[in-house]
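First comes one chain, alone, set out as structure tokens in the form predicted alone.
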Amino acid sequence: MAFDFFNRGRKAEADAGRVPPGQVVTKKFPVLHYGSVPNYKDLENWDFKVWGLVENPVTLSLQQLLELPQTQITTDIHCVTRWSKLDTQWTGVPFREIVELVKPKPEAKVVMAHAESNFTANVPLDVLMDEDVMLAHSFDGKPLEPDHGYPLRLLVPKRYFWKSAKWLRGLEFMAEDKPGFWEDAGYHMNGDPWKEERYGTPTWW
């Protein structure tokens, strides 16, 4: 029993180094989002678009996305509402594959993620180029649950989780940064959990 207690203590200490300031680890996967959960009866007419400052704008079906190179990662995620979930497993298309496909122009510096219910989230292009960023379609070895973004969501582990837009429908490459949905309401433009970049100034202030 003492040995088990010792190992639990060591694990808790190790986990603490992975949790940003002000966060609490949860075993659950809380559901938080703007708008209602889309009801996709079929995905025949579903598409995903990439446009803006790119050489090759594309419109892809879900099947075409699934035919692109895939990757699987295990990573920690952190929500601005102060929960963190460790060792989450995701499968999807690496963002770098999308970049290779569309070839952003040199002036492209920021990407706006567009999702259902007119939800948007802005992320710097250099952040999206990290190897752990993907267009995720599966979680823990299974297709995403509707509450968590089925059939596709953005995954940006190094930013608060609102940047990982659910029900993703497109990516717009831009030269200049501008606020997305929550940023416009006062959330931080960058959203780095290690810097506790939770809130900024609303654009209407």
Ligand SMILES: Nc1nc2c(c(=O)[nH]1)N[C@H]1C(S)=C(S)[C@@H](COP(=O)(O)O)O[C@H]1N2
Contents of the next structure:
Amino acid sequence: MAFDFFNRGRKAEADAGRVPPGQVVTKKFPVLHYGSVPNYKDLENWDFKVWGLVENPVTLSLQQLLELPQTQITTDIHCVTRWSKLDTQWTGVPFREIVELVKPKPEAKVVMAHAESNFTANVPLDVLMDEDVMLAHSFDGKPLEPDHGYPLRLLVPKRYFWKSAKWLRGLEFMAEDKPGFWEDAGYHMNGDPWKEERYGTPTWW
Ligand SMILES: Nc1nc2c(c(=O)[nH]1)N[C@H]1C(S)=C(S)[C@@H](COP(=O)(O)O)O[C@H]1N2
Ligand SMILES: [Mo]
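Please show me the structure of the same protein in the form predicted in complex with the named molecule, now that we have looked at it in the form predicted alone.
So here's everything in the complex, that chain up top.
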């Protein structure tokens, strides 16, 4: 009994250190997005494009993406609306594999993620180069639910979850930073949960 209690205490302590300021842990998996969930009949016309400041722009089918090396990670996610979810498990293609393939030019400093319905999110290239960043196709060992981004979403665990674009269709390598969808609406350009970079200055200010 005493031993159990001790362990639980340690677990809570460890979790506390894992939760960024102003966040609350949830066991649920809330669904949040602007607009409607894409309704794919099939993925015949689905493709994934990488362009911009790269030596080798590519257009890949989902099949081609799945043939790239895969990775699986367990990580925490943090939404700017103040929920955090611990130990989420994702499978996908490491961002670094995409970099290997397209060879960014030295001027490339920022990447714009492009998703269905013109959703965009900007992320610094050095943040994406972390080994926990991937193009995820599975959650908990199963293909993503339509609500959560099927067939592919970006996963950037070290940034607020709005940067993890669902229904991802492309990546654009850029020299200069510019706001994506939520950044344009006033969310922070960088969005580091540990620094509580929730809001920035909207472009229309
Ligand atoms: N394409 C697209 N991706 C998106 C969004 C969106 O509006 N459109 N919203 C973002 C926001 S604000 C959050 S918090 C997460 C939510 O992901 P979830 O619904 O899987 O929890 O998706 C992000 N990715
Ligand atoms: Mo969000």
